[in-house]
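Starting off, we have a lone chain in the form predicted alone, written out as structure tokens.
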Amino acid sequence: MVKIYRHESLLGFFKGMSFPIASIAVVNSVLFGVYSNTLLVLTATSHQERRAQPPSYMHIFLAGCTGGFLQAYCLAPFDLIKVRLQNQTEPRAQPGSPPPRYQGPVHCAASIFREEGPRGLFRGAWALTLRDTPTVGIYFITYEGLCRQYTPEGQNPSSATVLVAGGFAGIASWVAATPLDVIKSRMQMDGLRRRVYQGMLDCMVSSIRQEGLGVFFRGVTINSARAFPVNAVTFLSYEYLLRWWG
């Protein structure tokens, strides 16, 4: 944090923010929409009926995995651009200093398309899919399990329960996701100057050889710290919107 501030000022902490803001509504609507509708198909019960007739954890996991799989392909280009912009380091603007490689998210997307082709915008998509498919299943199982544990049978969970369950669901999913998140980010940065990895498996093997198994949990602390408040609010919004509109 100190190095980012010294080198790039406060603006360095907000790199790559515009595309996630532009895409978050679409990505979350795909995730929660696919999850709810897949659960409806599997159980034939609406959201309002699920407290009286709770679905099995297997159904919750399968619905979550389906949502995670489809979310990953909507998210892949946006996530790639975010990672490229966040990893681009340049000092505070100085007269005569060379401009950064990417001038912004649109310029980044256009540059990737021009230099790496359409497939370049989906670099790391397989790692992203492998990250999100099972971990989103874990995400929803953790949330539902905690809600059931602390809610009287047949009732809706309280706001406090939803906040705590959503927060811990976010932490659980990120702890599970971080190893593939590391690989995904490295694959996305590969090709920026020259190709280092032959594929996802080569990236994993090379990372272990050079940095040991601990490399797969790099960033897990900051991911978990971010996950609790973000997912607590996400689930509270989800529950209240479904109750109002259900």
Ligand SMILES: CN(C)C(=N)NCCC[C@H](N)C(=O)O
Contents of the next structure:
Amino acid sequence: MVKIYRHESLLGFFKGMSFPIASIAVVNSVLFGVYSNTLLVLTATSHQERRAQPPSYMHIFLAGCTGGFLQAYCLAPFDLIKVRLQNQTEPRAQPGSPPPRYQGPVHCAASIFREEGPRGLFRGAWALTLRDTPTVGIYFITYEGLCRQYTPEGQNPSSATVLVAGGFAGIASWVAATPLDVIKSRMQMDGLRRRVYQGMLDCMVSSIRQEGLGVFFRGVTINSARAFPVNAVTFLSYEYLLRWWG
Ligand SMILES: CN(C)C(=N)NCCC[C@H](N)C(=O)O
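Show the other one: the form predicted together with the ligand, since we just had the form predicted alone.
Next comes the full complex, this chain leading.
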């Protein structure tokens, strides 16, 4: 934090934020929409009926994985732009210094499109899909498991339970996702100047060789600290919106 502040001032902490904000509504709608509808197909029970007839953990996991798989494709271009902007560490343009490579999210998207073609916007999408498919399954299983544990049978979970279960679901899924998150971000940065990795496996092997197994847990603390409040609020909104409109 001190280094970012010294090098890039307060603005450094907000780098690449506009795109995630623009994408978050779309990506979460796809995730929760696909999850709910897959569960509906698998169990033939609506959200309201699910408290009386809880779905099995296998159905919850499968519905979560389906949601994770489909959301990864919507997320891929937004996530790529965020990673490219966050890794651009030149200080803000000063008089006389050359402008940064990407001048903002739209310029970044246009440059990738021009230089690498439409497929360039999906660089790292495979790693993202592998990261999100199982870990979103874990996300929903943790949430449901904790809610059931702390809610009397047949009742809706209280707001406090939803907040805590949502927060821990976020942490559990991010702990599981961090190894592939590291690889995904390296694949997304690869090709910016020259290609370093032959593919995902090569990226994993050379990362372990150069930095040891600890590389797979880089960023896990900050990911978890962010995951708790974000996912507590996400699940609270989801539960309340479904109760009002369901
Ligand atoms: C890659 N992982 C861990 C997940 N996709 N988890 C489920 C949703 C996470 C939530 N949108 C968040 O940004 O924390």
